[in-house]
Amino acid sequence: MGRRVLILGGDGYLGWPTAMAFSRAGERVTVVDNFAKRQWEAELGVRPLFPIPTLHERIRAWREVSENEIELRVGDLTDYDFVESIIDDIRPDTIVHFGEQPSAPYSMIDVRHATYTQANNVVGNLNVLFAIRDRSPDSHLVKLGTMGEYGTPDVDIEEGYLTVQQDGRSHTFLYPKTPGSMYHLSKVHDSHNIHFATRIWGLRATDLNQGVVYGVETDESSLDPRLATSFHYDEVFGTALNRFCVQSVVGHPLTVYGKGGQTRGYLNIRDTMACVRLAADHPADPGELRVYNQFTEQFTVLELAERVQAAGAVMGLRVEIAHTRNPRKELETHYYNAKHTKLLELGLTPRLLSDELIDTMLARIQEHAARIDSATLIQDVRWVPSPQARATERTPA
């Protein structure tokens, strides 16, 4: 029998493919979800591009296709009794934690969405840490963080830690964080809480500071249409390259915020599966927090748009680029050099972004073009409300 693997957030864009990948490798996989993401989608009037069956139906389809089992537990990570009972029952070797509100724009809609994001993410993660401490202290936590925790400092971004020299003495700290949204700030709190749990309680954890993920399918999801993952293209839940590919298919200008010089790390969804597997295969020692910067390439937003434009032209698509007013408060041109060697040293073989891959994404999106709702491409979530909006918010109905 393989390892006992518990995947939190198993209904999501990354959680579901990860569950299938571990199951296919012979691990004993249990997924947990409360289906909140589907509720957020309904709230905002958005939906994934591909039809997504219920998680129960996908698990049954996986059993038919692969002859492997995935166990499902339904519950909320902010309910400590539920979290403790699951971890006590399973005693997992590895816990892969995707189970959080994943969108920066969603967290910046208003105070309700900000406080919900912070409470959901931070409390859920704390519950997991306490349950591991009290019920399964040998479990290895693999937590999906984000490169957005670092912000865009005007110095190199080290891989998790920074050694500071001062007055002839030195100390190594977690790298200073300057997040740009309430979502990213919640992930910073997670990282600090995990660091505390490893230092004080002796837990073992790996924090994967992941870049922006792109891609429509994985090796497992491509086996059957019922196994598709929740590919989003709207402004709130869709990531830049995914959104640009959908915009190009429907003839919508590629919406580049401001100058488009915002530089970030990116990786293929298949590489996310590989990175999580490498982290699980090389667990941290008791009392250790390993931090890996999980991305394979760096691009500016404008560079991504230009690559999609070029690929679209080859396919006969007329793709225009539009520099739109930036709804976010961020530097639009900046220095960005983030180290990312540790996963490569563990054996990651990156699948780099290529014109052929973009062509494949565009072709797959074209197959489902009738499902694209162009109205959701621009939802105008602003980091800093205009004075007029503030006045409207203060005016009684």
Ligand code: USQ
Given for the second form:
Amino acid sequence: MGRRVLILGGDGYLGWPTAMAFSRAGERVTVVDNFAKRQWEAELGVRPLFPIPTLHERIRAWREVSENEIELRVGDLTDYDFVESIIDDIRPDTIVHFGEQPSAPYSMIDVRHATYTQANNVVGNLNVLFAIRDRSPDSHLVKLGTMGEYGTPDVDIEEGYLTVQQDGRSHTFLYPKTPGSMYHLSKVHDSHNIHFATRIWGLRATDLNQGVVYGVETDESSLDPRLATSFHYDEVFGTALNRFCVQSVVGHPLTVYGKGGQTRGYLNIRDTMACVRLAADHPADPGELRVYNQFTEQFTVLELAERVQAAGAVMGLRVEIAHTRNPRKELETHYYNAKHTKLLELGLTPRLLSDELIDTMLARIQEHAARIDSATLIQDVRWVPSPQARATERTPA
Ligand code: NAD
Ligand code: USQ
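Alternative state: the form predicted together with the ligand, after the form predicted on its own:
To see the whole picture, the full complex is given below, headed by that same chain.
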């Protein structure tokens, strides 16, 4: 019998392919979701590129295709009784926690979206920590954090911790964080809460500070169209490279915000699966918080756009790059050197961004070009609204 693995946020872009990958590897997988993402999509009038069946249908399709079972529990992680009951029932060996509001722009729409994001993410994660403490203290929590927690400091980014020397003494702290959105802040709060739970209660946890993920499919999602993952390209839920590929296919200029020197860590969605697997296979000890910087390469946004432009040209697409006004408040040229050796030491073999991969993404996207809604490519969520917009925000409904 395989391990008992609980996957929180199992209907999402990363949660669903991770559930299939663990199930295929012989683990006993249970997925949890409250379908909040499907409600946010309806709220903003956006939809994933591929048609996504209900999670119930996806699980039935997975059984048909792979002859493996995935168990489903529908519920909200902010409901403590629900979280406690599943963790008590399953007593998982590993809990992989993807179940949060993942979009920086969504969290910056207005006060309601900021408080929703922080409450959903922080309360859900706290519920998981308390339920592990009280019902299954040996479970290993593998939590998806983000590289954006660190921000863009003018010194190297260490892998989780920083040792500070002061007046002849030294102490190791969680690396100081200067995140750039209310969403990224929610992940910082989560990291501190997890650190507390390991230090004070002796829980075991791994925080995966993941970079920006790109890619349309994984080994499992490509087995059957019903197993596709929820790939977004709109301004709010789409991430940079995924958006640029879709923009190329519909002939929309690539939306490089400002100068385009913003540097971030990126990784292939298949490497997300590999990294989560490595984290699960190497559980932290009781009382230990492991932190891995989970990305494989650094790029500026402009470099990514130029890579997509070049790949598009080979396929006969005329791709323009537009330096649009940056709706975010962020440095557009800055120092960035983030360490990321721990997952490599555990055996990660990165699948680096290649022209072939961009070609494959463009070709897959072209197959579904008729479903692309270009109107959602720009939604103009601004980090600092104009005074006029601020006045409108204050007007009572
Ligand atoms: P996603 O929105 O596609 O998936 C998240 C899932 O969690 C959704 O299905 C949603 O319905 C569910 N969920 C949210 N709140 C919930 C709650 N209270 N109760 C139950 N279910 C809930 O997001 P994703 O892109 O798959 O990201 C997964 C995780 O990885 C997130 O924590 C995100 O912050 C992190 N991450 C993502 C990326 C990326 O580029 N996609 C990069 C770094 C980190
Ligand atoms: N950007 C553009 N043009 C676009 C979209 C983005 O120039 O059309 C720029 C952004 O300004 C930013 C960079 O590209 O500088 C990355 O933006 P993104 O939207 O791809 O990623 P981000 O908002 O940081 O969030 C995504 C995921 C989030 C995850 C994060 C990892 O949505 O869940 O936490 O990547 S990281 O960036 O390392 O924090």
